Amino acid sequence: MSNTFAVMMKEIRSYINSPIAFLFSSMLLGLIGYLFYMDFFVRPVADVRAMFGTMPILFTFFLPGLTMRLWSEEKKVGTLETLLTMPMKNYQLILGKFFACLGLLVATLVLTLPIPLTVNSLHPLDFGPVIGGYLGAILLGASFIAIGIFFSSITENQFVAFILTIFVGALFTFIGLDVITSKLPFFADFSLLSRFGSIAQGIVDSKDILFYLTFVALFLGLNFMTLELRRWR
């Protein structure tokens, strides 16, 4: 665990010492706030569904920008080989990078708390869906981060990793749209969007949690395989 923590802190410092963390958090918060209040002042309903409703789309395009450099940059500057020769397990390197990204996302989500608190001051909220929404957002974000880390591990071109992550993330998200699931209902079982929608309504089903954890484990496992192959070249 100490190695995982060391890698995580290294990545967090890297984010903080560059404009990445500031740009990611400020732009994501700005868009979440703008889209929420634009909807809030139009609808005569005091809830925060609009805030969580924007997150799948925003995560699709923002989180790849956070993950695209994680392995690609190590390859480009030639530090990956040094990392692989250090007394660390591959899973420790992967988890360290994963939790660094997830930590930045969670910190950004915490900064959105004034939105539900403000709404609650105007009209009492049902905090079940609010808690479910944040839980769903963390699980959804973790899924996009896992996809991004994997694609960053197979190319040294950050732009290619960015595009591949958007494509695959969008695929697993938008197959859950009503226009698709109405004709192909089984797609809902594999959609990040469908699972998120259920949790964000306050319906926390263990099957949805297990789906997200399995999804994250799958892509982190693929990342593990790419590093193992590189070690043995």
Second form
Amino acid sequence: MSNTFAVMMKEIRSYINSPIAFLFSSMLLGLIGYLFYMDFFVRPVADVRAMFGTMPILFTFFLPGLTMRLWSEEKKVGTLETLLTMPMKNYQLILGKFFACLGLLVATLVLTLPIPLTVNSLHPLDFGPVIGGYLGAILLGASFIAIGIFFSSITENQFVAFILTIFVGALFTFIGLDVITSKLPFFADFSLLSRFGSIAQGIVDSKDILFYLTFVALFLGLNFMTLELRRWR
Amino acid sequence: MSAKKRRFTSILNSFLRAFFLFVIFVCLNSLIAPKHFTRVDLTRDKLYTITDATKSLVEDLSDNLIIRGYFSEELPHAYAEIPIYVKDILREYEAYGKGRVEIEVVDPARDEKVREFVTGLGIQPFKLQDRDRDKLVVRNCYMSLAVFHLDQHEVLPDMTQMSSLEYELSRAIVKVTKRSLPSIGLLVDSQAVAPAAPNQQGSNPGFSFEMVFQTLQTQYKVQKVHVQSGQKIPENIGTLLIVRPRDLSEREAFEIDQFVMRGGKLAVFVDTVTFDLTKNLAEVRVQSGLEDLLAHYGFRVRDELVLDENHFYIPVLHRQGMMQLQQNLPYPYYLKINKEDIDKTNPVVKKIGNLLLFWASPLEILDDQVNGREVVELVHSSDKAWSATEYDNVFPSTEGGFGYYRRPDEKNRESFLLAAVQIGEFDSFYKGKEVPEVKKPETPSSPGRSGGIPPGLQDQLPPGFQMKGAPGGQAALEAAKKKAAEAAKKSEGLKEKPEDPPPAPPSSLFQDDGPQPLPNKDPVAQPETQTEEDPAHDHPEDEASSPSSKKPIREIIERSPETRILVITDADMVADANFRNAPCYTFVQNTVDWMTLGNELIEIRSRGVEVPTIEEVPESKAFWIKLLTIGGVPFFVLALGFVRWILRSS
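Instead of the form predicted alone shown above, give the structure for the form predicted together with the partner chain, please.
What follows is the entire complex, opening with the chain shown before.
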């Protein structure tokens, strides 16, 4: 546990020591705010579902930027071998990096709170769906981070990791679009988007929570296996 | 093992583990999780929580059910939230449908074939107003739902309102999945009058029960039941409403008893006394003829009236010299039943906020006759009520001391039971007795027809009495008739139209104790004469009717299966004069739904779904909000980064 925490803190420090975290946060916040308010005053309904509605697409393109360096950089600079020989388990390394990224995302999401609070000042807001929306956003973000960490572990090239993460993330997102699920409803079960819709609406379903947790576990598990495989290279 | 082989084995192992991980992921999410799950609705008003009744309805589907929403993609702003909400609710149906519920939302305008198909279903676009660049435009918009199950379908044509969506949808599902609903029987006061034609003298809304018949007919197959010639109550009737039973013969009581013994559900709206609105509230004593039967079942209606401090006021006009004044007089005979005096468990009343009863009598439950059945006391008066056998100021006179009622001391006042239901098995009142003979019915005189108001008394009549029920009631009656006609046209009685919204709330009677507005001064709208379809009458051959000449050869059923009997000591609430009052309407409808549809379907009552619209925000305020959120917060984050960078560099 303490090892995981140590890795996490190290990663967070490295994020905030570079401009990455701040750039990532401010751009994401700016876009979330812009996209939300673009329509808000045209159809002023005291509801922030539209804010959460923008998150799947924003996360698809933003979070890979955050995760691409996690393993690729270690590989490129050659610190990975040192890291793997340290007295800590591979899963601790993975979880440390995962939670560091997630922590950064949560901090960014906290900074979106002025939006629901402003809406609430205009008309009392039902905070149930807002809580659901944040829970969904965290789970959705965790899924993208898990995909990103995995692809970062299979290549030294950050750009390749970035592109692969976007591709796979987009795939798992867009298979949930109505156009696709109306023809192939099976895909809705595996879409990050479909699952997110119901949580952001204020319905917390154990199916959806389980989906996100197993999705994260799947990609972190795959990451674990790629690290195991490195021993045999 | 060579290093190469070990490496190969490890790689293979990793791939196998990855594969198993993937298989577990797929199985968990597509096979196991959909069958074992719980959902928590975080919304404040539990907007997306569908009731257990709906859940079990969709969980128990034997075949696939398709719910298709027909919504235009571009809707006026006022309606734009509706398809989103409908989709959300439909997803709940899908979630609990175990793969048997398929939902789809399409825009008929986008596809010629779909448009033709929905037109065939009877779905038409609505003409809705929208504002387009400061111009009002009218758009043709589709906002309907249809439910398909095997070869059955049901259309919910009007989805422009979000309230009662679950109720209407679940009713539609009940209809398409269960081929036929039990019929409702209505046995009304033998001296009831038909609503008079417009401008015809002698309309007596206190003695007409047409509105309840018409309203129920929009949702159920309703038959008027006549048993005075010894007809058996038709077997297809599952629920019987007896409204103001009067002078029923022993044989009629027997038929009602046997109906209960067959498992029929019974609701009795009983009066011991009522007052004729058209004859200065002349007292009309009512002997139901069911006294012994009801007492046998454990109900006794006392031949008294309940008066309550918790009552309504009645606006009364009176002359004072040249002036005509209106005064709101307290009227303790019109009982205002508050929420706390209404049972919180039974679906018939638990969601009724308050209730209004007119000249109600005390009801008693005879414990020694209950025999272990479940008794639910539905409605009580307040504990500041008293009962009377002599009625002061029934016609609230403005002559000296008006509004005077003999009130007992505070300590002698009590709360009276006014409605109760018993659930369980009942023994026949005729167990071990002879089947009663059929008596030739006497021709009763209609109380309301002959009267008319003497012109001299016109100004003294309390308008609350005179008018209540008439104008709004007429509108509701017309609407109900129209609906019924449409329903009849559409199918042969079983295919119903969606539930009508309740009639307009009452004008004067339904206000708080404060001053009440004068009723409409227009001439009293007279309900139209209408020729009603009366299946029991029109097709006497359908029944096992035995003319009075035949000796009845009948076996007596001695014990009923589990059934329900509801007794309420007020029939005036169902009369056309009062039925337009929303709580009366809801009470009757809930009673019928609970008895007929059973289970908890009634729990799916309409709930208001309000779009939380923000009033127009001034442009300058909107600008600052946007600036702070879109620019301010990101700038704050960048500033933090900059400070961090400065600190690190120094």
